[in-house]
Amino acid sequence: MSTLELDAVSKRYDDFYAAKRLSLEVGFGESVVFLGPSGCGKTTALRMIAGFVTPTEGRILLDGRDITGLSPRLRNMGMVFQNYALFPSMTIAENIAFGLRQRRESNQAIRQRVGQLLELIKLEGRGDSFCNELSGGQQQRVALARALAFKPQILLMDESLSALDLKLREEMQIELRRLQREMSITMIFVTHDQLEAMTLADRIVVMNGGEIQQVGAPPDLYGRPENEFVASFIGKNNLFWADVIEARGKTSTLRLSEQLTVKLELPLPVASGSRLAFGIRPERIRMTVASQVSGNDGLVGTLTDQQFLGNITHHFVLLGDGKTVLVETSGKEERVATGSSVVLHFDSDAIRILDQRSRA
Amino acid sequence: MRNKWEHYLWLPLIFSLLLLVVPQFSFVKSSFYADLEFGAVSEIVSLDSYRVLFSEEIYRNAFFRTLYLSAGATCISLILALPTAYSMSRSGRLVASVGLNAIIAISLVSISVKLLGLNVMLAGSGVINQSLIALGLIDTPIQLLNNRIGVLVGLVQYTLPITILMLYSVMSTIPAQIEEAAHIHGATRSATFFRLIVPLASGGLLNGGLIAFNMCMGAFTSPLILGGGRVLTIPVLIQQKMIAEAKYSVAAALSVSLVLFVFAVNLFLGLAISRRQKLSRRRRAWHARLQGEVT
C-alpha cells in the first residue's frame, strides 16, 4: 500500500489552476522530488500535502486514510522550510524537541531523542546554543533534526537546500540522500534545480503550468522524455519540428523548414503528411569537418562558437535555415576551428519522438 | 569628507527641548520655597514642601493610586492590544490598512470628546447599566463613574490605540513560516501564540507597555472627568493644589516628584531591556536576516 496518495487533487483560484488534477502514489521509504520552474505548482502541491492549502477538488490519503481537510498539526509530517524557520526564541535542543513536546512525550524520552539527533547532525554539545550562533549549513541540519525528531510518516522539504552555497548544497544533497536511504524516510522534496532532483530522487515528478508532465526515475526522464517540456527542461536538448513528406519503411524525408529537408532513419514508423517533434541530445551528435565527409547524408552547418567546459566542450552549429544545434563532445575528438563548415550525424536511436503538445 | 550641515537640522529638536526643560527649572526652584498663607511663598530655601509630601497620607495615597491605576490600565491595554495586533498583522493588506487607519483616526479624536462619550455610556442611565438591568444581571445601576473604575476605563481608552500600533509593528516582523513550522510539527494555535509569538514580541510588549504607562502617569483629563474630582491622582492633585488652594510650592514639589519617579521607572526598565538586547543581539541579527530572505 502506498504511504501517500494524491487522487486528482486540484487547487483553483477563481479561473486559475495553481495545481490541476495531480495524481500520484508515494511508497514507503521512497524519495519523490517535485521539479519544475517557478509558478509550476510544485510548492502548491507540497503545501496541500502539508495541509497549509486546502485542495478545491480531489483527495489526499495517508496510509489509506483521507487527510484532505485535516489540520497540519495532526498529519504527523515533518517539514524543512526554505529558510529553515527555526524558532529564534528557543535553543537548538528546544527546537529539536519541539515536535516531541507538542506530543507530550516524557522529559526523559525527549532528552534521549534530542541527544541522538544532535549526534546525527554532528552538533553534540551545542544543544544550548541559539540558532543564530550556527552557520547556514548547521541551521539546515537543525531544521532537519526538528522535522525528524518525532519520527514523522513523511518528511517534506520545500527548496530546503537552496539557501546554501553551491559546494555546501552538493554535500548536503549527498548527505541527505544517504540519510533518507538508511532511515527509510518517505520524503517529498520540492526544487527547481534538476541536478538536485536527480541526486535526491527515486522518482522525479516534472511539473509545469500546474500539471504533472511526467513521472519517472531520473534516467527515464533523461533518456525517454515524453513531451517537449520534459525534453527541454531535463538536461540540454536539441528540439526539432518537422513535416513528414515521405515515409518509406524506416527512412523518412522530413522538412524541418522551408529551406531544409533531410532524410532520417527514425526509431518509430510515422505516417507521411503528419507533423512531428523530436529531440536529439547534444552528446549523441557526431560532428565532422565537411571536407572529410563523403556522401551527402547528415545535417550541414557552420561551427559558429565553442565553449570549453573542462571535461566537455559545447559546439554551436548554425544550420542552413538559421537554427542553432548544440553538440557536446568529451574533448577526445580532434579540434575543429570555429567558422569551419561541418556535417552532423546521429544514430536513429538518438532520436526521441515527442508528444507535441506538452500537457500544459 | 562629508559636509556636516545636517547637524543644523537638530535645531528644532533643541528648541523644543528647551521649551520643555526651562519651565521645569522654575518648578524645581519654586518647590524649594515653602507655601505661606493665601498663595504667598517663603523667601527661605527649604525642603518643607517635600517634607509635607512624605508626611501627609493624602499624598502618599495619591501616589500609590496613580501608580496602580497606571499599571492596571497598561496591563489591560496590553492584553487587549496583543490579540488585536496579532490578528491585524496576519490579515490581508486591505483589512490591515483599514484597521490601522481606523485606529489612527480614533487616536486623533480629541480626548475630551472621547471622555464625554464615555461619561454618557458609563452613567447610571447609560447604555451599559441599562443593558445589564435589561438582562436581569443587576437590579440597580452600578457606580461606574466618579470612581476608580471610570478612571481605569478612561485610561485604557486613552492608551489602547498607541499600544495596538506598537505591537502591530512588532508582530508584522514575525515571519508566517515560523507559525507554519510550529503547526506542522504539532503545535496548536494557542501553543504557537504563547510559546512563539509572545516571546518574539516581548520587546514590543515592553516598549509599548512603557509608553502606555508613561501616558497614564501623566494623564490628567481622564482622572478629572471620569473620576469627577474624587479620584485623586497626582496630576489631579497638582491642579487642585495650584488652582483651588494656591499652594504653589507643594504643587511644584509634587510635579518634580512625579517627573523623577516616571523617569526612574523608564531608566530602570530601559537598562533592563538594553541588557536583554545585548544578550540576544546576535539572535535578533539572525532573525532580521531570516526576515530579509523571506520577503
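Because the structure is predicted, anything quoted here is derived from the model rather than measured. Residue numbers count along the first chain shown, from 1. Heads up, when I say rigid core I mean the largest set of C-alphas that superpose within 1.5 Å between the two forms. What changes on going to the form predicted on its own:
Once both forms are overlaid on the rigid core, the distance between the two CA positions of Glu333 between these two forms is 2 angstroms or more.
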Given for the second form:
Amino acid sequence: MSTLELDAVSKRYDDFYAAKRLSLEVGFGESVVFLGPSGCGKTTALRMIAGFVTPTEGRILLDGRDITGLSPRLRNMGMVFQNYALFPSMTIAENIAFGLRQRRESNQAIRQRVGQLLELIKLEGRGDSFCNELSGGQQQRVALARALAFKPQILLMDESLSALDLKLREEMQIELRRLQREMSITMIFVTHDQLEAMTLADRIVVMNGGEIQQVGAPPDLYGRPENEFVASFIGKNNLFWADVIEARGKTSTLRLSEQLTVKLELPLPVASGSRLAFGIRPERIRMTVASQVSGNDGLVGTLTDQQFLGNITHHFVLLGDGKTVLVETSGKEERVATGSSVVLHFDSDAIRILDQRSRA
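Let's compare: the form predicted together with its partner chain is above, so bring in the form predicted on its own.
FYI, this one's just the chain on its own, none of its partners or other molecules.
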C-alpha cells in the first residue's frame, strides 16, 4: 500500500486552476520531488498535502485513510519551510523539542529524542546555543531535526535549501539524502532547481500550468522525456520542429525551415506530410570542422561562441536558418576556432521524438 495517494486532486480559485487533477502514489520511504517553474502548482500541491490548503476536488489518502478535510496538526507530517521558521528566543534543543512538548511527551522522552537528533545533525554539545549563533546550514539542520522530532509519517520540504549559497546547498543536498535514507522516511520536496531534484529524488514529478507533465526516475526523465516541456526543463536540450517532406522507413527528409532541409535517420518511422518535434541532447552531438568532412551529411553551421566550464565545453553553432544549436564536449577535446564552419552529426538513437501531428 502507498503511504500517500493523491486522487484527482485540484485547487481552483474562481476560473483559475492552481493545481488540476493531480494523481500520484508515493511509497513508504520514497523521496519524491515536485519540480517546475514558478507558478506551476508545486507549492499548492505540497500545501494541500500538508493541510494548509483545502482541495476543491479530489481526495488525499494517507495509508488508505481519507485525510482531505483533516487539519494539519492531525496529519502526522513534518514540514520544513523555506525560511526555516525557527524560534529565535529558544535554544537549539528547545526548538527541536517544540513539537514534542505540544504533544505532551515526558521530559525524559524529550531529552532522549533531542539528544538523538543533535547527534544525527552533527550538533551534539550545541543544544544550549541559540539559533542566531549558527550558520545557515546549521540552522537548516535544526529546522530539519525539529520536523523529524515527533517521527512523522511524511517529511514535507518547500524550497528548504534555496536560502543557502551554492556550495553549502550542494553539501546539504547530500546530507539530506543521507538522513532520509538512514531514517527510511517518506519525503516530498518542492524545488524549481532541476539539479537539486535529480540529486534528491527517487522519482521526480514535473509540473507546468498546474498539471503533472511526467513522473519518473531522474534517468528516465532525462533520457525519455514525454513532451517538449519536459525535454527543455530537465537538462539542456536542442529542440526542433520540422515538416516531414518524405519518409522511407526510418530515413526521412525534414524541412527545418525555408532555408534548411536535412535527411536524417530517425529512431522510429514517421508519416510523410506530418509535422514533427524532436530533441537532441548537446552531449550526443559530434562537431567536426567542415573542411575535414566529405559529403553533405549533417547540419552545417558556424561556431559563434564557446564556454569553457572545466570538465566540459559548450559550443554554440548557428545554423543557416538562424537557429543556434548547443554542443557539449569533454573539456579535454581539441578546441575548434570560433568562427569556423562546422558540421554536426548525431546517431538516430540520440533523437527523441516528442510530438508528431498532421501538418495544417
